[in-house]
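Here you get one chain, nothing else, as C-alpha cells; it is the form predicted alone.
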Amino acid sequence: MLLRDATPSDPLTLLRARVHEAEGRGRRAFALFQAVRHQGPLVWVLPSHVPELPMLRGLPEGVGERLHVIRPEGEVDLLWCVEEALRSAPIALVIAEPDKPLSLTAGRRLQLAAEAGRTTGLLLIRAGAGSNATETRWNCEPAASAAADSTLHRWSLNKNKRGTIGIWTLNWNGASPAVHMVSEARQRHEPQGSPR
C-alpha cells in the first residue's frame, strides 16, 4: 500500500510524489519559487529548440548549484527524460516544459513515476494544454505594483484534486523561499459600519 503525504498546510506547497502544472506568463517564476523550496537535486527538462535557458548566476541562491538542465530533441524523448527523472529517488523537483498537451496515458505514466520516486513534478504548460492526470494546475501571472522595485505575483490554483482552490497575490524577491502575502485592494479587516 502506498502511503501518501497529507495535504500541506501551506497553500503554495506542492504535494510530494505528484505531478503539478503551471501556466501563464509567470510560470517560470513559480517554478523558481518551487525550486528554492525543494531541498535536493533539481532537474529542468527543456526542449532543445527553446532558446531561453536558466542563467545560473541569475537564479535564486542555492538553486544553480543543484540544477541539472536536460535538452532532449523531441517530445517523446522529453517525456522519457521527465519520467526517468521522476523515478530517481534523490531528485527533489523535476520541472519540464512540454510543447504539446499530454495525453491521459502520458499524464498517468508521469504520476506513477512520481509516486515511485517520491519526487515532485512541475510541468510548465501553455494555456489550455493541461492534463486531467495532474494533481494541481496553477495560473501564474505578474501583477502591477505601486512600488517601483517590486514585482507582485498573482498565483491562482484552478484545479486541485485534494482540496480547495484559491488566488494568492504575493511579493517574492526571487532570492529566498520567504514571501509576503498582499491583501486585496480595499479588503476590509473590520466590520462594515451601518449605512447612513
Given for the second form:
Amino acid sequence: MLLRDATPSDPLTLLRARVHEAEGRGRRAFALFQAVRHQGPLVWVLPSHVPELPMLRGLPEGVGERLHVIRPEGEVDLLWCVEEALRSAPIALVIAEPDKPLSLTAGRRLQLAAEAGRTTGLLLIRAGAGSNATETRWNCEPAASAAADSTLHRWSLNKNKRGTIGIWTLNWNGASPAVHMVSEARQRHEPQGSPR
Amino acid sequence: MSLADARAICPDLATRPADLAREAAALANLRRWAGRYAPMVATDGVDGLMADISGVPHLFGGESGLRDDLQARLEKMGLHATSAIAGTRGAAHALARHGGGIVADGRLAQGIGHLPVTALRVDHDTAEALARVGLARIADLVHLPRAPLARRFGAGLVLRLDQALGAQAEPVAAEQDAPHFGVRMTLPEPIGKQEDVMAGLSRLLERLCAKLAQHRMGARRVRLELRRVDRGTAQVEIGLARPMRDPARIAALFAKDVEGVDSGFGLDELRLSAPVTEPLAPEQIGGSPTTRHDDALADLLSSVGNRIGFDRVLRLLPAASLIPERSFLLAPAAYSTPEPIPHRTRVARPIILFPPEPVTAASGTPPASFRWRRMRFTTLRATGPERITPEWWFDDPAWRSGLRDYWRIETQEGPRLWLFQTPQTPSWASPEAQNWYVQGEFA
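Instead of the form predicted alone shown above, give the structure for the form predicted in complex with the partner chain, please.
What follows is the entire complex, opening with the chain shown before.
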C-alpha cells in the first residue's frame, strides 16, 4: 500500500518518504539547508574519491553532531548504502552524491526504499544527470548580492511530480534555520498550473 | 654471562631481543595446560608455574610418577623445564631453581638444607650480608635463633625461611581464567539448507548471548565457523557498530553472509565465538522510542560497515587546531561517540573544504578577477585577510609554503569562495608569482 503524503505547504520543504534531486553549484548548500530542517540522524553518502568534504566548523548549527559520512568505493556500493540508509527508519535525511546518472530501475528502487523507511532522500547530481524517477529536481546556484551581509541563493524547482515548479531567491546565511525570501519582480516562464 | 663475553667466545652468535609480552602469553598458555595436574595452578614469577597438587599424586602413581609424567610431556613439547615437589611453596620454588627433585614429607629442612640462601627469595642485599657473615647455605640458618636473625637481617628473611620450612602458611593463589566466549554444536546428520544453518545459529547465539550477559559483556565481532563433512571449513565473521548481545539483531547481520557459504556435502559442526568483546552494562532494551532509534541506527551502521568496511562509516569530530584541514577529524562511527561542537568562531568558515586548487590569471591582492576550474570569476566583495600560521610542531607537506592569508571572496558569478595566498613563497619558486589557491566554498 502506498501512503501518499500531503504536498507540503512551504515550497522549500521536501516531501517526506521520497527521493529528490539537486544540481548546480549550490547543491551542497541546499543539502545542508535541508539537513537543518530535518530532525534526527543524517547520512551523507560520499564516494571515497570525492575531495570535497563537509567542514565541521562551517556547518549549520546542530548538523555536525548528527551527521554520518559514509564513503563507499564504487557505484554499486554507493547505491546499496543509499538504499540501506533509506530503508532505516530513524534516519531523517539521506544525502548522496552519485557519479553516474541513475537508471530508471535504480531510481525507482530508491523511491521504494524511501517509502519503506519513511525517510527523505536527496541526491546531489551532476548537471543534466537526473533520473526520471525523482520526485522533485532543484537547480541551485549561489547568487551575487548587492548588500554586504546577504548571501543569496537562487533555487529553481525544475521538475515536480506533485505540484508546480518555480524559482525562489532567498537569503540564507548557512548557519541558522531562518531564511528570508527575496521578492523579485519577474515574468512567468512556465505554464500555469500544469506540473511537468 | 654478558652478551659481550658471549660474543667474544662465539662471534657468529645469533641474538634476538626478548619479547616479554609473547613470553608471558606462552606462560599463560602453559598454565592452562598444567591444569591437567592440579586444580590450582598459578604463574610463579616470569619463568615458573606453581601448582598445588594436594590429593592428586595417587592418580599418577605417586609423586615421582607425576613428576616423571610432567617432565616427559614437557620434553615432548620441546621445553626443557626443571620441576620439584615439596611440602611448601617456598621449598618447591627453591628446589626447582636448583636442580629439581622431590622432598619427602617431613624432611623439608634436610631436603633444601644444602641449597644456597639466595634460593629463599630474599633480596640481593640480604643475601650479600648473609654471605659476609659466612651463612652460605639454608642449613646454616635453620638452627640459628630467630630473634637475632630478624634483628640483624630484617623480618623478610625470617618470613621467607618460615615459609620454606612450613612454619608460615603460603597458599597457591591461582588467578581466575578469563571467560571464553565460544559455543559449538555438533550435528548427528549434516545440514545444507540456509534456514537450517540460521536455525542452528540462532540456538548458538542464544547460548552465547546468555554467557555474555552473565559476564556483562557485549560482542564487537562475532565469528561463525562451519565445518563440512569433508573436513573443510567455512568462516563467516561480522562486526558490530557497538557492543551488543541481542540474538535476533546479531542473527539478522549474519543472514547475508550465510547465504554465500558453500556447504559442499553438508555441514556437521557449527562453532560460534566472540573474538572481540567490550563491557556492556545491563540496560533497558526496546523501551523508549529513543532506545529503539539508537538500536536501529546501530544496526544500520553495522550492516553498512560489514559490507564496505567499518573504516568507511565515519563521523565528524572536532579537533583543537586552527589549521582548516586539521580542525576536524573523520573518525569511524563505530568506535567513537558524537562530541559537542565548540561554539562557532567569529570568523566564518566554509561549508565545503577540499585540497587547495591553484587559480590562474589572478590579478591584484585580493584578486579582482581569476580563473578557477576553467571558469572566469570577477570579485564582487572580498573579506579578509585572516592569517593562519602553520603548526611548526607538525611537518605537514601541504603547509611547507608558510603562512596563509585567507580571504572570503564573493564573486559576481555567484559562488562565494575561500581563497588563500602564501606570502612567504619566494618568487623564484613560482615564476608567475601567483600564489592564490581556492580551498573551500561558503554557503
